[in-house]
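Take a look at this single chain, the form predicted alone, given in structure tokens.
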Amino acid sequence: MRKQIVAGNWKMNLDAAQSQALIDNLQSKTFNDDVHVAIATPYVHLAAAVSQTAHSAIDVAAQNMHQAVSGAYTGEVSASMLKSIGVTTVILGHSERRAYFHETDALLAEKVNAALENDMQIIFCFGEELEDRKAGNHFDLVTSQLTNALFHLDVTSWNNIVLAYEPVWAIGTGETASPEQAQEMHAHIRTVLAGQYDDALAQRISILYGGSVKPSNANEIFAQQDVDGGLIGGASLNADDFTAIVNAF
């Protein structure tokens, strides 16, 4: 059975006191035991969040990392630095990193390699823009993103990878892909994985949906056969909303 996962991406939100308060609130909640829960805080809160969640079931993830081991990369953070403070999961390829920081598939392949060399878990994001969806190119684009960034990996490396499909037109816009649209793309992703590797790998990989998931639609989205959870943005900043999403399975 595939792992069910709900990960909250806090993006560039919350100061130190607000972060501590939200984690305290989350730790007072009761989560579905069958769901793996993670929060991706800003860099400056990671060490404190790891310490604060040490005796809970909440995992702490980084929102990004650099591909180099070390060097003159002002403002960047390496995989080994994350590991040194107890962070073993990283989000790579988020649509905002691709759009605002011009991260390419080739660069993301390097970041994936660096994370795997440090035995980190990866939540790998990908998805189409609105123009791609309107032009009917969304399946081809998603296939290309997976192929260019991940298909150099061997089967064993996929033990450390979770996929997160993000229809970019549904992130922070209030728009959401219908449950049927989410299922259609997730099924396509499994078909692509099976074609490159085998059906066994395709069926064991968790694929999350990321795109304006909220308590009112999470149950219907998560009920889809090939949707294994969500990468949650805005709703992850509210403990009650995030808990409702985690418990929507």
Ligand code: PEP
Second form
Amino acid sequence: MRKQIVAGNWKMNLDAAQSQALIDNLQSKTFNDDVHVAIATPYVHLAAAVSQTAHSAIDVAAQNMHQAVSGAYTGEVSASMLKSIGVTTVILGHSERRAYFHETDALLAEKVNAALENDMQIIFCFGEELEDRKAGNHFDLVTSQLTNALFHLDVTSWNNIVLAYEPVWAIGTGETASPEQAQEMHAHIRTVLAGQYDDALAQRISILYGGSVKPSNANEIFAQQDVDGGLIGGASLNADDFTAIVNAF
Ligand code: PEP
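Having seen the form predicted alone, the form predicted together with the ligand:
Let us now look at the entire complex, which starts with that chain.
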């Protein structure tokens, strides 16, 4: 059975006290034991979040990292720095990084390599813009994002990869892909993985859906055969909503 995962992407939200309070609140909740839960806090809260969650099953992830080992990259953070404070998971390729920070597939391939060199787990995000979907290019676009950023990897490296399909038109918009649209794309992704690698790999990779997942729609989305969980933005900032989503499986 594939790993079921619900990860919260806090983006650039919450100060230190608010972060601590949200984690306290989450730790008072009862989560479905079968679901792996992660929260991606802003960089400045990571170390505190790691120590706060030390005795709980909540994993703490970074929202980004730089591809270089170290050096003159003012404002950036490397994989080994994250590892040194106990962060072993990183989100790469989020659509906001692609859109506002001009992250290309080629750059993301470098970031993926750097994360793997440090044996980090990667939640790799990708997805089409509205124009791509309207033009009927969404399957090809997603195939090319995966090909360009990930298909240089060998089979073993995929042990560290979780995919997160996030149609850009559904992120933070209140617009959700229908469960059928999510399932159709997730099935496509498995077909592409099977073609590039083999069926065993395609069947073992967890593929999350992201884009306006809420307590009211999580159950229907997670019920789809090829959907293994969610990457949650806005709703992850509310402990009750996030818990309801984790327990929607
Ligand atoms: C996200 O940021 O990855 C996301 C899915 O955001 P939201 O849930 O707010 O659409």
